[in-house]
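Only one chain is given next, in structure tokens, and it is the form predicted alone.
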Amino acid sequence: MRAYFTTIWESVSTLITGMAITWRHMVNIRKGSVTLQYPEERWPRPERDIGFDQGEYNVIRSRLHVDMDDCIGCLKCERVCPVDCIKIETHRVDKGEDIPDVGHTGITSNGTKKALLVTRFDIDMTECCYCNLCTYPCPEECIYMTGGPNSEKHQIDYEFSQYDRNDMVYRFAKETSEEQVAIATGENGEKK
């Protein structure tokens, strides 16, 4: 019988506590520190600080983006995506071939030979865990990540929320059409 009377008091002492603590903070609120109503009122963003200089390491979590004049089709940051959330799609060009009005083919700034047409390079940002892991294998630095020691090519982009899921898929090749990559591999198409 007392150990009843016992897991009552307990329960009652700890259900007071607890009230006792949420009262406190109602009553002790402070202003600005409720909920915002974004995107009409938004919170200042803070500088960072992080104790070393932000130009040589990016911990800058943003947007990704793609220089599609400079990408291989190498399908190496696709490969180390963990979640798969960048697809690529390349097919063989014919030596000598060129697609001057897609823009695709030819040489990127570092002074590389394309051979592969990228008909597509898509990101799917709803599936991104910013990890950053896709920038680092890049062998011409197409892919990066916006702002932070990118910022002379492309600022940081914290808004880029949108209403509908299928907007959050960034898709970064130029339009080609399929007459035009079946000029470009041959006639044949054949996809690598």
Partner chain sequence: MTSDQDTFIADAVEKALAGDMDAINSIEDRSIRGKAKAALVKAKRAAKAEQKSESSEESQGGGTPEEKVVQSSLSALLSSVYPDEIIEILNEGKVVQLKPQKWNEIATFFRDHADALLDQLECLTGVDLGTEEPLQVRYNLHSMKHRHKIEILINADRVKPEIPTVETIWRMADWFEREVYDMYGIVFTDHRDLRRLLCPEDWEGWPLRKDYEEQESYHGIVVPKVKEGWE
Second form
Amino acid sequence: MRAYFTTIWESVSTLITGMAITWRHMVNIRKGSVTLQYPEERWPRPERDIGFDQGEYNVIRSRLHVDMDDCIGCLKCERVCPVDCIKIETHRVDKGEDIPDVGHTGITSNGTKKALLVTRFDIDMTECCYCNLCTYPCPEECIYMTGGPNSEKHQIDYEFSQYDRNDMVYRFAKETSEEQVAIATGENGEKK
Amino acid sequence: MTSDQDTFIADAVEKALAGDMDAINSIEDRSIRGKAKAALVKAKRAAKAEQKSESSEESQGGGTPEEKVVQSSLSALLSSVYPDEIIEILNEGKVVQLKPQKWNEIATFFRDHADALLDQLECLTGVDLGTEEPLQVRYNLHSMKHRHKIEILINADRVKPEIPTVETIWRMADWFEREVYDMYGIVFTDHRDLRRLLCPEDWEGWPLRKDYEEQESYHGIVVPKVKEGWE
Amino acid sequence: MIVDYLIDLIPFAADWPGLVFVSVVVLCAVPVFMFIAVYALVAIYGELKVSSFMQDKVGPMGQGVGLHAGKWGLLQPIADALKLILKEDIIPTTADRKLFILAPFIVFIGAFISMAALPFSQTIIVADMNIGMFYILAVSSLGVLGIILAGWSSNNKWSLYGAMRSAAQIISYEIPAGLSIIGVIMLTGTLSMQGIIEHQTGFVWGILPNWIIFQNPFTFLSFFIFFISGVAECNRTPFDIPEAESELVAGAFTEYSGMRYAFFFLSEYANMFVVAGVAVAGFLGGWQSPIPGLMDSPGWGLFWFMSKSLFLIFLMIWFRWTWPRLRVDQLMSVCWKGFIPIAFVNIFGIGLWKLIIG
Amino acid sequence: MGVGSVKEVGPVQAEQMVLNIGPQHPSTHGVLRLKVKTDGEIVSEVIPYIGYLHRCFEKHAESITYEQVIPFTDRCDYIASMNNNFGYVVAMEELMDIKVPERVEYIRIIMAELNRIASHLLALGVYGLDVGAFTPFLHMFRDRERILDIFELTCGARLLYNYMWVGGVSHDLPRNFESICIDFLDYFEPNIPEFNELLTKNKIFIERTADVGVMPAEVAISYGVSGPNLRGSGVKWDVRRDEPYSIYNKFDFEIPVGTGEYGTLGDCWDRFWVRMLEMQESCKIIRQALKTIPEGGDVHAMVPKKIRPPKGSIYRRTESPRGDLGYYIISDGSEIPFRMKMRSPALTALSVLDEISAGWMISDVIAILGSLDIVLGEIDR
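Other form of same protein, the form predicted in complex with the partner chain, not the form predicted alone:
Below is the whole assembly, all chains and molecules, this chain first.
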């Protein structure tokens, strides 16, 4: 009999304790609300005091971007990608020469002379796993995730959604016809 | 590369070996810094190899003295009771390769013997040693009471792989053996419920074998080998 | 009351009694249906907001019409209703078609016709029957038939489980609810809803309202037993095992979609109102003001009745978003080992109290 | 709508119904299918079918380099990616005999413990959902979000981090990390008693979980169940303490075990309670680590550009939030693993389900399944 009433008492008291907690949350909603009104309010990028050279530490995971003027076509990013979402095709050209016809600059912003013409640099963002592995080996730091240290150059885009699946394949290289490539490569015309 | 640079790098590496990593980190030029780091790694590895050859006798065997005793005692226990079943004792007695025939009996002995009490099967791994080599199953055993462990290797023939089950001895082996069967096709004899675990029932082939070939299609779904436009 | 009034109003009532009766019933039914629809929108909005606030979020929000859910998300329930109405009506091929279509209406009718005897104010009551309380208890049990039909006709195991659980639960909880009401009837000596409320007029010592809940300790207990049994009859948490979403997907309503699902939804909220209304009428003084002299003119009756009912509905929402769910056997043992013995003791106590004190 | 075969149960012929819970079901925590044989509400047999999320981790690992494996370990147990990274790199470093800088060890431990809290919060919250309480779930997710914010601050990613590398971590901590982390702990620790009042000590919750799904210690050990599930059965076993890896032996923390406070030892409530206590212990470890973390220095050990471990094999287990997470790595000296086996704790936890849930009701099977805290990504790999 005693246990019977103890059980009832325990039930009532613990249930009311729970109700008191939810009540407290309900009346303090103005202080406690954590909702972000998404399309109007965006998730703020965390305030990051890195304290060292930001160029080396690309602390963001977002969509990839390639500065094609700096790409030397070394294929390091393609090789390191664990899901094979990067595809690069290159052709041998004269070292360090600008070829304006196909949008090729001979010298990168770091001063490296390019020996390869990149005719194709595709990244399939539907397959990208945002592991950030491709940005580290890049010798020219031309592939990076947007919104990080280079956010002045490229606004952060949360959604980067598309209506067509094929639009998620980002083609960074300038479109070139075979003749253009043939002219540009000249006698070095073998495909690499 | 100039000899000037070389000496600069050598300097920095020496400093770094002495404990001052900033000497390398403060190098402005990326390429020189990279070379310096590479040189440092080389130097450290050489130093380590030297150290090892000097102190190989003390350092090998690992762990505290008591641990060593227990390790060797487990394999010693095994070789005293089942001398004929042991093919090879490897790695200071931490790893023992057994014949498959009496494995079930040995497993029971291991679990129940007061000095062994290996009541926990940590892991059960199937291995394909190569297209010409046999298949292998590795058992990592551990005792919750004595806190010692041993690894058992058992080979299985490639054509007709059969190993006695330990599913009733360590219940965990139930699903792990099913997984090994699923992936390697090793039949665990007397297993009560030997079905594929992860792959569908009608999957063809043993996926984790080195000579496995992917199916062309599965239920009419063509398995894409290369991504379209990505050749 | 309204029925009688309307019949009196029509001069040729005596000539075509059948026709007049039918038209009067229709005249009464349409406003009641409108009321349920509007009330359900309010209750859904309330539930969304209260649950969100308890969970530290703000719930549906927006800037205006066309932008998300309107100011403070006020348009959210309307959007929900529109969505449910416009959705494709799917009937599984293996379902028992006739019963499948019929079930939602039976459930809704049960809740709908209970409304007829609810005294919204001194004058606003569709029909003040002399067996009003009995009538409500009787017809509100009709809903379980619909749930069983829904579960059976869906031809789905989850639905069947949900239906069977629901039947067991509702039938069990009818008993403590009915036993608690018996106490009320013993005190008032009438089954008429208005009669019960009129019995609760006045104040004790000029402050404490003379409501049945305050008349003696046993009625105080009775109120809680009735109310919690009512929560169970509405299949609300912690007694929502018939539609326990983590176990039975959606219970009896698994196969329903669109308009038919909306009817189940509507009847759940209507049932909540019926339970709250009966509790208010039976224990909390119905449409009477709780404070002497404050807004106690007959015109305020509707206000008091609605605010008391909505408070009880808020309590149900509060329960739902705080507590876990009981298991089916625990649900039964709470009923048979907890509520029913206490309810019997209450009847006995109320009788003794009336005999000795009142 | 097949009705199950007629099976003889004792002297009475009872018709058993076969019920498929899953693969699409609200509380299977992923794509798991449970074939449940029931007699009314009573469950007589639970047969789990897994493999719906099989992504060939082990096969895939045999074709990619060692560093490329790390993003895939993230995706195995996607609730506790840091701990998965941690287990892998610990095994790799032991295989390659690499000594990582001390600061890296501290960073790793802070991250792993934060992720343990995040994982437990999810496990506890979802368990509340399984037994019908919705509000604690969102309260716990609210706090979990703040941990994910800390991860985003540190490595840019919120769920799949690829943060720990062989021989280091990908980024050093930001300078404001310590204050943010302390802020979080100060905010979070007082919330634990509130969770307890709201859910753990709730009478209905106790009724639903105490005495339900009792797993005796011998059964747990035999099935290889580990982590909080094993500790819930009263076995004081924690890889962090008993086979210390990294620098866990430097920290002072308790190993909570189940006591059977409200029911039998090893019931669902004990497992739940152990997780609740473990979150406090993790907070303690993080506080200690933040106090003693050495400043400055590189966060990468000297690792060759191409990772080629020496020929050999290693089995190393670490304590993930779900239990003993083991990696069996066999290297043939090349830069691609010869064999990579992941011993997942959730797989063993799921295999014990049939043993401990037979004879209970359908609602209890859901409760027991939830208390085992399985992650299907890790079971199917």
